[in-house]
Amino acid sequence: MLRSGKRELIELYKTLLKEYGEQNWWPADEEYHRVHGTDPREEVVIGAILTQNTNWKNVEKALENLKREKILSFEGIRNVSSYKLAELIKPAGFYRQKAKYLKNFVTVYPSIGELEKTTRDELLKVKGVGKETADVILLYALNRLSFVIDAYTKRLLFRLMGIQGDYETLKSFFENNLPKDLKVYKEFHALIDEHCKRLCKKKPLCETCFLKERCRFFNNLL
């Protein structure tokens, strides 16, 4: 069990807001769904699938292919054929299968209602949810506590606080001292991702860094 870092992760998240400001993840496109009377929610899962092994810029293309269209929602992810549907997300990779696991989603989840009443549990058994796509649509799509732990999580607790561990063990690791607050698990998730976009980097921009005095990389104390 990790060590308790609740005003550590606090002052984080505070010195990562005041700095970044609010990224109000995940987005979507609210005026498209309003149009074609569609769920937004429906969208920020589709994301999440799409999202895995690429960048949001490759996926932001296939989802204006999936806008362009008219097919952004579970129905039309089930009624477009799968030919189609791969070519349309091809920016995204693994086009042929993001395009199966899609697929298999709309079928197991036909609708938002349908998966408002899943677990994570549940959700995991779905081919192609993993768990930080599964902590992404309880998140952003379901509005439920859920840490979403990636690869810029990781790099940064390791590098700023020295902490490490799998994904269950880093998850509580936020969720115990983190407090009860959906505004703060988005905020907090997106603020990392944009930080080590931005400076915690694979090769970090150390001398640029804002957290650099409370950085344990930095001041070699790995």
Second form
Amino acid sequence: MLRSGKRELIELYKTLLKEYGEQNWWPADEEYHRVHGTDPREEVVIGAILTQNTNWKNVEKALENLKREKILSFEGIRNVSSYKLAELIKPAGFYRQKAKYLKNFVTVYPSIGELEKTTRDELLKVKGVGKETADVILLYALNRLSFVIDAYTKRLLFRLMGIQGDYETLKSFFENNLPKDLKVYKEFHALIDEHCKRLCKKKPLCETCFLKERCRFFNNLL
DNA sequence: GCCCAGGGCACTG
DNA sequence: CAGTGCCATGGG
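Next up, can you give the form predicted in complex with the DNA of this protein, since the form predicted alone came first?
Then the entire complex follows, led off by the chain already shown.
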């Protein structure tokens, strides 16, 4: 079990929120779904699979292609051929693999209604849905209190606080030390990613970082 | 040309 | 259970 870090974690959240503002993840095109009578939560799920190890900008191109074809929904994915789907999502990379994952997902879960009844364990059985994707779906599409861990989160937690661990360990660390608040879960994950994209990159920009005074990495404590 | 990005799976030791 | 190879595009 990791040491308690309630105050430290909350302070980090507040600092990031003040610095970067609300991120409002996960983005969905509400207008598109209003016009086409589809559910924006299905776009969240589709985006979650498309963004696996991929730049969000590339995912946006793929989502635009799906919108152009009016198939940005579970039903739309189900009714398009695997070949055409793969071509449409090509900008997101790993496109043949992701086309299979999407096709499989909408077979297991015909609609958001079916998905609402699922559990984390059930999601993890679906081929193409690992821990992070499952937690993204649970948190951002289904509004469940399930904290998302990704490569950025692992990197920031290690550099800043010297905390290491596998996925479930880090997930528990956040969930045990944060208030059970959907907004906090959603924003905190998004803010961590934003911070790592801007400053805490693989080659970190420590000199310009507003967290350096409290960072173990910067202070050579790792 | 190189490196990286909002991972996951299959296989190996 | 840790390590490795593979999947692939687009931007810096």
